[in-house]
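First, one chain by itself: the form predicted alone, in structure tokens.
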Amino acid sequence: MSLMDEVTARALSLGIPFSLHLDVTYRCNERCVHCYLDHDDHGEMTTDEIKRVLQQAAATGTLILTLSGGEPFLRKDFFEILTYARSLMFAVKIKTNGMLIGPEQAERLRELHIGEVQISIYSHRADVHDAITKVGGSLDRSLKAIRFLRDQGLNTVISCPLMRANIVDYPQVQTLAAELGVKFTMDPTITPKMDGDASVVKHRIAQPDIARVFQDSTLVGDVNEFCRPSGPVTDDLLESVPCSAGHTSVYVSPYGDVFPCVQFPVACGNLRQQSLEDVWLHSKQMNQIRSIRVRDLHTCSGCNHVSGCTRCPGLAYMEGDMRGPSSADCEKSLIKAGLAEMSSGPEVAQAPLVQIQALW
């Protein structure tokens, strides 16, 4: 067990929100085709309100802080927020498109000892990347930011969300990351919008492409180990928690709304009226989510693949039942096990807008 695993296990036993993801804005200077956010500003928290949230998070024991958006650098007070976060000793990660990061901003991030900066690069080809972001020149600007950050010695990560438009390009993006001397990560899942609108899932990659990713040792390591059959369904597994959401991690929106995770849109409280500690400890919704164990998942608990599945309860919730399966994760589990019936162009769920509050 790694040190991080030990710390996370300790946080779980103590009921501490070890990791906080805070979106400081939903505004963005890109309009990515797969984005799940509403980019209009409906009344973002002020600088003082965000500082109060950070102070409360520090008091509850949070260590890892991810600041994102939207595009966080659109906030004119973003460096003030960063400075305050570092004064509270958070290990800070930033998710950004990098378009507003120049040499001066990169140097300031180094001076603040920011732990990681993650920037999405969708393709090594400008026409593909810029078509996804809907901003001409965005690839060039993001790559310049990566070089500025690298030159400052910052831990920089290229993230490559996979979708139909860029699936053939990820090996070249991976090579680009290596040439730039930065880390590379990818994600094969496109999620519905936070309001439940599933129209963006049409961008999810096809089954054969998922299989290709799972057979790529440069991404998954030992393919035989990654795709090995799931282990036995034990009592310990059935008594385990399905996900860290609401157990050791929590998400806060730019408006102070608290959710178990950015992909799990169950509103549990608002930090303009309540403290983070109050929501974390006493929210009916948070405690109900926290009470769920694998054995309570009515379909998954009886599945032979449950021990190796990456089921997302938020995706299951947006399909109508947070105790049920997530079809996207079921698909991936069957593909890993070599049991999926492949089609070259799978039908993509075109679900209507889900009324999130009605699902609770």
Contents of the next structure:
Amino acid sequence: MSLMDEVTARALSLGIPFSLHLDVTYRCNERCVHCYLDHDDHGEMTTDEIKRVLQQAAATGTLILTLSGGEPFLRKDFFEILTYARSLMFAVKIKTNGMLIGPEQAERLRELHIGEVQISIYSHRADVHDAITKVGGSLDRSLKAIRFLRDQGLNTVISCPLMRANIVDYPQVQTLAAELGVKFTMDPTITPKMDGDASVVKHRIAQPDIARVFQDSTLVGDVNEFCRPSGPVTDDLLESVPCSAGHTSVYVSPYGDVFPCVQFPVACGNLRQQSLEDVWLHSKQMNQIRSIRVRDLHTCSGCNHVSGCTRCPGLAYMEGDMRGPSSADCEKSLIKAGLAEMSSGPEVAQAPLVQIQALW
Amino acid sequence: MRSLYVGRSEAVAARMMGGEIVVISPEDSSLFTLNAVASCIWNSADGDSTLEQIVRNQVCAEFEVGFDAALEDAAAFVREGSQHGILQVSEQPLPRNPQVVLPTPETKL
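Having seen the form predicted alone, please provide the structure of the form predicted together with the partner chain.
Every chain and every other molecule in the complex is listed next, the one we just looked at coming first.
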């Protein structure tokens, strides 16, 4: 068990929201085709309201703070928020498109000891990247920001969400990250919009492409280990919690709404009316989610893939049942099982699979 | 032994958790968990106090430990902490660290 696993386990046993994701705005200067947000401002929290949320989070024990949006740098008070967050000794991670980061902003971020800045790059080709963001010149501006951040010695990460439009480009984005001397991460998850609109999931990559990604050792490390057949379904596993959402992590929207996770749109309370501690401890919805164990997942608990599956309860919820399966994750588990079968021989093929039809 | 002033690095992230402090160094994303004695030293490292003062006034007052043994352990901790960049050590007083919020959340769930 790594030290971080130990600390997270301690946070779980103490009931601490160790990690808080706060979107400071949903406004954005890009219009990415796969985005799950509505970019209008419906009444964002003020600077003072956000500071109060941060104060409450620090008092509740939160250490890791992810600030994102929308585009967080669109808020004129963003550096004031960052400064306040660092004065409360949060480990701060920022997710941004970098379009508003110049040399001066990069220097200020370094002075504030920001732990990580993550910037989405969809392709090394401007025509592909800019078509996804729907903003001409956006690749150029994001790459400039990455160079400014790197030159300040900041921990900078290129994130490459995988979609049908850019699936062939990620190896070149990976190469670009290496050339720039920054980290690279990718994610094939495309989430329905927070209002339930599933139109954006048409951008999800196709099954053969997921299989190719799962066999790319530069992304998954040891492919055999990554695709290893799921372990036995033990009592310990059945008594475990399915996900950190609502257990050690929490999400707050720009309007103060509290959710277990950014991908789990069950409204649990609002920080304009309640304190974070009050919502965290006493929200009926939060406690309902927190009570769920793997044993309670009516379909997944009987599935042989349950020990190795990365089932997202938020995606399951958006499919209609937070205790049910997430078809996107079933698909990934089945693909992994198929790859394991190809590499490991017939004994893996004997494992019964739960077959679930993707809804989208 | 020279009097050394000890201060917390302003670069770190930290939070009290279950009676112990968890520290993250942004320089290399290292994670540290400090035991109760180290947490006491870290909390008292305001840049204005020497290690001897911290050991005498805080550590020996809070824990049943002799001054010499505590000072030796504390010096080793401070040396290691400064090597990892979570503590600053100086023969002169350091800029005073700002007051930080390090609550001790109780088990509530």
